[in-house]
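This document opens with one chain alone, in structure tokens, the form predicted on its own.
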Amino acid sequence: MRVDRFLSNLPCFNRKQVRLLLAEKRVRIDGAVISDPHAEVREFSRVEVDSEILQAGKPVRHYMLHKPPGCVSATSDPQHPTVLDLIHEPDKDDLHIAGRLDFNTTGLMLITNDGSWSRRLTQPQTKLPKVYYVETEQLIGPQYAQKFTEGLYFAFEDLTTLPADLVVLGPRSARLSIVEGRYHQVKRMFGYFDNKVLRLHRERMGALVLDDSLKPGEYRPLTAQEIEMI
């Protein structure tokens, strides 16, 4: 929201008010001066006028998970442990999940209370790459790096999948880096060969590499560095 309406819409300040408390650059916003009235005011923002706390702000929280298999990617859920069960933080139910993983599908799982940082993380027009170790159950021709970078027609979202870079690792195993989430796309993509995939692990979303000290169902908080990589 911007500082101009968030003081606005506070019953002690009029939109005169506002516009002098601003020219006299009396609002300061996480202990910045703040004249401009299109500056942003979040949930997270300490707002203050002459030292009046009008908004002490919630601090910003975000979470780098290994999440195992057999966990799924929500909030709660009435049969399966979530992710969220394996988060031993307070108010945790403020905390959402920044790019979801299949039921078995392992790796890193980001999860926040900033929405704002998820969505850039997750847009589709940011083209974030997603990078996952893959293993199948028969052997991986040569033939799939070339048909990945064309891209694979999905019939039922009627759409050809953005190119997908493919590196083989083994007869049976890869490292494929994809810029969607399209629903079990990975599984889908190697399903176009008739080829099952029987381990799927997340190892990267764009500059953010799973911390390799994390064993599966740990977690740490982001470091400052980190969420600046978003």
Given for the second form:
Amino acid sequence: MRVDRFLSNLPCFNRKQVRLLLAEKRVRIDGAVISDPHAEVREFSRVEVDSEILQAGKPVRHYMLHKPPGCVSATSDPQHPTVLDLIHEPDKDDLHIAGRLDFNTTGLMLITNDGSWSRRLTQPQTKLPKVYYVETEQLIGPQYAQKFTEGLYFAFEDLTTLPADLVVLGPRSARLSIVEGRYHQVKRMFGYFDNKVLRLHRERMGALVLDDSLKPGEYRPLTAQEIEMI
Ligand code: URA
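Now that you have shown the form predicted on its own, what about the form predicted together with uracil?
What follows is the entire complex, opening with the chain shown before.
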């Protein structure tokens, strides 16, 4: 919400007083003096007028989880354990998943209470590469890389996938980088060649790499530097 609206919604100030407060540089958001009436106040922002705190701001929370196989990327599920069951933090209802993985897919999963951060991470316009280690049932042929670069037509969504980068690591293993996150995208891409994905592990999202000290099922808060990477 705009800071002028935030302040004039409070019972203590009318609109004229708000204009004056801003002009007199008496308003601070997260410690910085604000005079622009359009400056944004988020639920996480600390807002002060003179030395009085009007909103303390909720703490922003971001976690990196090493998702194990056999759990659902959802906040609740009637049948199976969820990734949220692995997070032992207060106010878990506030948290959501930024970029889901299938039931048996493992690897980097990001969990946060900051909706605009997770939108930046997942919206297709950001074109953030998601890097997967893949193992398949059949041999990975030389024609795969070319086809993945050209894009595959997905009839259900009526779209062609954006260029993806395949690095073949062994006869049945590869590293695939995609910039979208379509439903079952990696499995459907290999499915084009009737090649079943047997193991799928997300190693990276943009510059954020899964911490190799995290065992499956373990998590840790992101560092300030990691949060800035998105
Ligand atoms: N693509 C898939 O098919 N599954 C995942 O879990 C992630 C990407």
